[in-house]
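Just one chain follows, in the form predicted on its own, and it is written as structure tokens.
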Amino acid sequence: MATQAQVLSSFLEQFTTQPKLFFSPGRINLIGEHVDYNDGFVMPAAIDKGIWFAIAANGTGTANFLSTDLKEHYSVDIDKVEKSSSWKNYVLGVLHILSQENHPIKGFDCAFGGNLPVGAGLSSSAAVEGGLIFALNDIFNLGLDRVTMALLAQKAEHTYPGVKCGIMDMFASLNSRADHVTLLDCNTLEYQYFPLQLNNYSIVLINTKVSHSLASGEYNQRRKDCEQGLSLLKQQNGSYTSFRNVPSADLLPYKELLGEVVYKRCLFVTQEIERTQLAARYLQENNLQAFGKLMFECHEGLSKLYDVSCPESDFLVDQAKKHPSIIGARQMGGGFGGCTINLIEKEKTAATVETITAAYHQTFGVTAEVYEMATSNGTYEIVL
């Protein structure tokens, strides 16, 4: 992983242009998982870990990339962008979608890298895509606002990386406010900020070290299941135009029609939309105990209904339930690994985490990584 200084120095060693420097944060999501592509509500916040970009126009028709983390170079003609592989598809997807949407850019030099653990569920891909669009918008005066940039970054991930993600990750990375969470309506893109008043609690992530791969097809399959379920429900009831219009309590009569798997997917989505709206109320009331219970309920749904958990994540959440110092925990992100997010009493954080990670190591033979989270503003320029 790279630091800000390393990204800047690698740029200056590789290129002769004079760069601007930008920071694009990763994100956590307190609650509202897998509903951003189902017209639901989410509650993310940007974090102080992310990706730095050193970037400058170079007066040519070529885009030159340097991955500081991987020490890999890649150059492409702006007018001849094609799908490639690995990290290249995330930056090439951005170039492709800017061209498709008629936002003309010219050649540039770019070094990037950061301190987001890949596969941890902190949205490193969204930080790359949104950060690159933000930087290109600045150096080429494209005139894009932050919401439009988030939508473009989402389309970029849909193309070359091939992940049919929702809007949350990109939106949070670009639009967050430090010391706040954002309640985002993923249908209308209306949003509001709530102060994150944790009082005597900390947000702590425990990384299973199981690296998920959303492009493997499981993520896209969940989306197909939901689309199929909503289509069948619409045929039965004309008011079911969106999952937000389907009360979870109304689903049981349609179980046979939907089939076991699709029914479970729809049940989770409808319950999670309801949970997130309730969670927003609890946060406004500063009722962290009730908020934490919803996090535990969310994980149960992710594990048993949406089937996107894994034995390692389930183990960490089960361990969390044994500690009164933890009032809420769940798997975070797309699933199949990554991190659990935990609300832990500050004074007991060190001892609690030590006990849980020791049990995890004894069970799986893996040393879990632990990160205490601080929030951040959305993508911004660092003035050199």
The other form holds:
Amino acid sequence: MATQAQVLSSFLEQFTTQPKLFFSPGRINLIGEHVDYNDGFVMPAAIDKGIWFAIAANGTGTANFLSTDLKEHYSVDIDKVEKSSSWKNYVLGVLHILSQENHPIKGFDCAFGGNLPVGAGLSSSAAVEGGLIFALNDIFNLGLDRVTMALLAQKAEHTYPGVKCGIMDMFASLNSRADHVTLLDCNTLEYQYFPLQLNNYSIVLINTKVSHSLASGEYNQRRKDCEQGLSLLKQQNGSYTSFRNVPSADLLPYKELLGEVVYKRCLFVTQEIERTQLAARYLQENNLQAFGKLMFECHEGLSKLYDVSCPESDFLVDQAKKHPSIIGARQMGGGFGGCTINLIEKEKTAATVETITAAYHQTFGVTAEVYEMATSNGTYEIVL
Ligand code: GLA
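Could I see the form predicted together with alpha-D-galactopyranose next, after the form predicted on its own?
The complete assembly is shown below, putting the previous chain first.
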């Protein structure tokens, strides 16, 4: 974990150029999970944890990276970028995609690091990819808008890290507005900002500390299951052009055709798309109780139909259900661990969270981390 000051000082120790500084936030997602790659809606917001980039053109043909967190550096000839391993693929994927799509850059020095826990479902990888594109766009005057940058960051993730993610994380990191959530239509990329009015509730994340790895293949497998399901459904009914047009209530007769696993995936996706639209309405009506119920339902689906939960996340959500002060909770992000997102009565937050984390420790022998979140604007420059 690095602070803004540490990123900057590590740059100044390592390089002789004069840097600019940028902040690229992580994100939460209130509801709409695993539907960004299925033409659904999502409701993310950028948070005040993220990755800082200190960066400067260096007048050469070499990109020099310093990971402030890991104290590792790596240099690469801009014209000879190849797939590598670990964190390097996130930055190299960006260089690769910029070159492929004809956005020419030159050599630069870059130190980066931050306070986003990796594998916690807070989009650390999107914050790295989106943040680097944003910074390069600035120092090399590429003239890219934020939506284009998000699309490029998504492609970067698809190529070198190899996770066939949707657009939500990059979009949220680059386009969010503080104190608002974004309702993003992942089909058209149209979006609206809603004020995040939580009355006497707060959003609290509880980190299971089970670090997921989307690259493990399970994420890509879910995507394949959904593609297979939709293609079979289309053959049955021409109006099922996208999951958006498949009412969840229509699915049962196709259970045998789809097979048990693909049926469950399709049922989750169609329900989650419907749920997110309803949730957006409840949020606008300030009906947080009803919104919270949908969060619990979402978790049920993630766990039983989409099979992306784990005993630790299920435990935290089950505990949440036992406390009347928590009106909604679910696992957040890609799944297989990471954080749960909880809507908790402000005044009772400390006591409730203490009881839950104590029970968690007793059951799993692990101390869960707790984050009370503040929202943030999308990626921005910090003028030095
Ligand atoms: C990860 C992916 C996103 C999205 C979520 C699940 O965070 O990067 O595109 O699919 O999982 O909602």
